[in-house]
Each structure stands twice: as C-alpha cells, then as structure tokens.
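Next up: just one chain, as structure tokens, the form predicted on its own.
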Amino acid sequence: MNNIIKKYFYESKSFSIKHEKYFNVYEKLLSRFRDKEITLVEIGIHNGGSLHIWKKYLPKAKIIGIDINEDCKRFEKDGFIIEIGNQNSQEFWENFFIKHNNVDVIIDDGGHTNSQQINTVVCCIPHLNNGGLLITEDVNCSYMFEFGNPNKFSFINFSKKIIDDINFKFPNLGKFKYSLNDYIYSIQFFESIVVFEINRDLCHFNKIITNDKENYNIKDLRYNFKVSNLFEKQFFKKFKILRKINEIYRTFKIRNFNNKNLKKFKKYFK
C-alpha cells in the first residue's frame, strides 16, 4: 500500500468512511504540510476516525474537530480540540475564529447540503492563512435529489461562479457584488472534491508586463483573414471619433469571426 493516508485509514482505531479516490487527493494536497506546525480543522467528526488519521499523518499539527453532536466531546481525551456547533450558522463561525485565529487547512466533511457547504466557504475563506486550503468533500451531493438538486444555487454552481470570480482579477472583465477573489488564488476540482487555495498576496490584478528586450515585430496571424480598416487614409486617422469607430468595427468583425468558427464545437458542450 503506497498511499500513507490510506494506510492510516485502515490502522485508525475508530470507524471511518471515505471514498476510495479521496486518499490520492489528500496525499497530493496535504503532503507539503507533513512536517509543519499547522492548524487543521475537520468539520464532521462522527466516530473520530479521520481525526486519528490526520494526527498520524500531520504529527506537528493542531487538530480541531467540529460537530453538531455534543457526544463528540469524548474525543478530547485523545488530544483533539473539539468544538460543538452548526456549520450553517454564521454566528458559530464568528465565535470560532475569535477563539482560533490561525487556521491553515479546513476539511468540510459535514452535512453536505448546499447551504452548509456554501456558508462554510463564505464564513471561513477570509480567516484562513495564506497558503491555506479549504477542502470540501462529497460535492457529488450537488447532483442528488435528496439534497435539493439539481439547483442553480447548488454548491457546485457556487464553485463554478468562483472560477469567474478568480478570472475577474484580470482588469475590466467583470465584477460580482459578492466576491472572494481577494482571498482565493486558485480552485481545484476533483471527482466529488472542490479545493480552494488561499493567497492574498497573489490576488492582485493581473497586469501585463514586458521584458523590454528586442522586438522582431512578428505578425500575429491568429485570424486567417484581413481585418480591413473602415478608414484607410491617413487623413481620417487624425480624428479621434473616427479612430474609435474603426476600433469598434474591427472588434465586432473579429468577434463574429470567432463565433462563426465556434459553432462547429457546440457538440462538445452537450
């Protein structure tokens, strides 16, 4: 058995359930934290099996477990910090981060409802350390009828919106009324898992820079047609309004060209 986390899963003294594919994902995500003094929070304790896995895999980490069931307090005897509360409550998270203000990794293995998963992201992302991760498990529930799906407000659709949110860090592309793009630097999708990476330092606007070296003025041939100017004569180029009209004309001609070529690829979106 090559996967260490999977090995610890079978060795854990407490009952635990995990999807088989998760072990490789967690190895990929958490290996960089193995010898670091981090704080890891897991939502959804159940029988405590996962807490013991993280304790063995991350021996220098402070492990905090969160559950709505007060019976889970029993795991404090094993050296874990246990907080009882509802992940769907903003008040719970406000009080949690007053008490625990230095968190690196959050694993959401809680109730899996759309509102619980979304609320956890919204409430936790601004408090995570740079370089930290929020890992949401079992997002396949976004496709399940019993969880109120399909729904345009599912957690998966919320996560897809974050893709747009991140890309809006390129100037003048768009802007949401509610945004997390000052915190989330990247987002990864695995089967049934979504991962948000936090790095405020890298969330600046993505300006274009050059290295000021020799320019050979190689012509850009991405379009295989001539985008002719409305006003070819130098005389017309002197007028700002005409230059603007010409710019709009060129933009729409290129846009129409792109849309026309794209039609043949519609089959890949079905």
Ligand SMILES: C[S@@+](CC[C@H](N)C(=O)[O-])C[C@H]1O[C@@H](n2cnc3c(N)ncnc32)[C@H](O)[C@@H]1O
The other form holds:
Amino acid sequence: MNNIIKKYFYESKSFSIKHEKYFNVYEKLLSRFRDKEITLVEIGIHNGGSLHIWKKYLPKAKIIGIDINEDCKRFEKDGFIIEIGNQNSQEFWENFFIKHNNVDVIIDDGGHTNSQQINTVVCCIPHLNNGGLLITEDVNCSYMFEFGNPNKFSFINFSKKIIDDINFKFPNLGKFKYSLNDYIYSIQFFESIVVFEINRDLCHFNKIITNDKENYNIKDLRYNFKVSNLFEKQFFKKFKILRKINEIYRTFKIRNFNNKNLKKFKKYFK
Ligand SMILES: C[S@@+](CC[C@H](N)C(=O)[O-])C[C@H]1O[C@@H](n2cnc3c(N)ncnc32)[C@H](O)[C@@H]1O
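Could I have the structure of this protein in the form predicted together with the named molecule, to go alongside the form predicted on its own above?
Complete assembly follows, chain above in first position.
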C-alpha cells in the first residue's frame, strides 16, 4: 500500500470511518507538515481512530481533539489534548483560542450541518497561522435532504462565495459586507472536501505590473475590432463629462463584442 495515511488508518488503535477517497487528499495536503512541530486540531473524535492516524503521520505535532461528547475525554490517556464543546458555538471557539493560541491545521469531521461547518470556518480562520489549512470533510452533506439541503445557505454555497471573495482582491471588482479575503489565500475543492489555505501576507490587493523590457509594439489582437467613439470631433474631447460618457459607451461596445456568440455556450452551464 503506497498511501501511508491509508496504511495508518488500517493500523489505527481504535475505530475510524472515512471516505476511501480522502486518503490521497490528506497525503497531498499534509505531507508538507510531516516533520514540523505544528498544532493540528480535529473536530469530531468519536472512537479516536483518526487521532491515532494523525499522531503517527505527524509525530512532532501537538494534536488537539474536540468533541461534544464528554466520553471522548478518555483519549487524554493516549497523549491527546481533548476539549469538550460544541463547534456551533462562537463562545466555545473564543475560549478555545484564548487557551490554545493560533494553530496550523484544523480538520472538521464533526456534525457536518451547514451551520456547524460555517460557524467553524468563520470562528477559526482568523486563528490559523500563515501557511495553515482548514479542511472541511463531508461537504457532500450540502446536497443531502436530511442536512437541510439544498439550501441557499448551505456550506457548499458559502464556499462558492469564498471564490468571489478571493477574486475581489483584484481592484474594483466587488466587495462583500462579510469578507475573509484578508486571511484566505486559496480554496481547493475535492470530492466531498473543501480546503481553505491561510496566508495573510499573500492576500494583498492585486496590481498589474510590467517588466520595462523591449516592447516590439506587437498588436494585442484582443482589441482587433473597431470601436467608434460617441463624439468623434476633437472639440468634444475637451470636456471631462463627455470623455466619461464616451468611456462608458466604449465599455458597453466592447462588452457586447465579447458577449457575441456566448449564448451557444449556455449548454455548458446546464
Ligand atoms: C464522524 S465522527 C468523527 C470520526 C473521527 N474523526 C474519525 O475519523 O475516526 C463525528 C463526531 O463529531 C461529534 N460531533 C457532532 N456534533 C458536534 C458538534 N456540534 N461539536 C463538536 N463535535 C460534534 C460527534 O459526537 C462524533 O463523535
């Protein structure tokens, strides 16, 4: 078996249940932390099976397990830090981070409801170190009736909103009232898993730059069509307001040009 995490799953001291496809995803995401002294938090302990996997795979890591079930305290004797609490509670997370400071990896394998998954993201993202990951498992629940879905406020729709939030780091595209784009540098979607990568330093506003090297004035064929001006006469170009109107007019013309024939691609959105 060449997947080490899957091997440790089978060798774990206690029971665990996982999607078979998760092991490759975890190997891809966690291998960079293998010899690092990180803090990993897992929400959802149950029988402790996955805590043992992480301990073996990340031998230098401090591992904290969280569960709503007091019975999970028993895993303290195996060397884990165990916190009992509800991931759906803002107060729980405030106290958690006062006690434990910032962490590096959070795996959400808790209750899997929309509100639990969303609350965990909004409460935890500001407390992850740069380079850290928040991994939400079982987002397939966002499509399941018994989890209250489909729903406009499902976890997967919240995650899709984060795509726009990240892209709004390009100036003047948009702005959300609630934003995490000073923390989340990237988002990855795997089947049933969403991963948020934190890096405050890389979250700055984007800008266009040039390298000042030789310019051969080769025509950019993107603009190889004639867009006439609304006010062709030089005289009109003197007035700021008319220049502005002309700019808006040209923008609409270019937009129409770019959208020409787009309807035939409608089938790819079905
Ligand atoms: C799927 S099991 C975790 C399995 C474990 N991670 C493994 O792979 O072996 C889910 C656990 O989440 C816990 N849980 C459910 N709702 C929770 C909540 N609101 N806050 C914290 N833990 C919760 C349950 O008590 C249960 O032990």
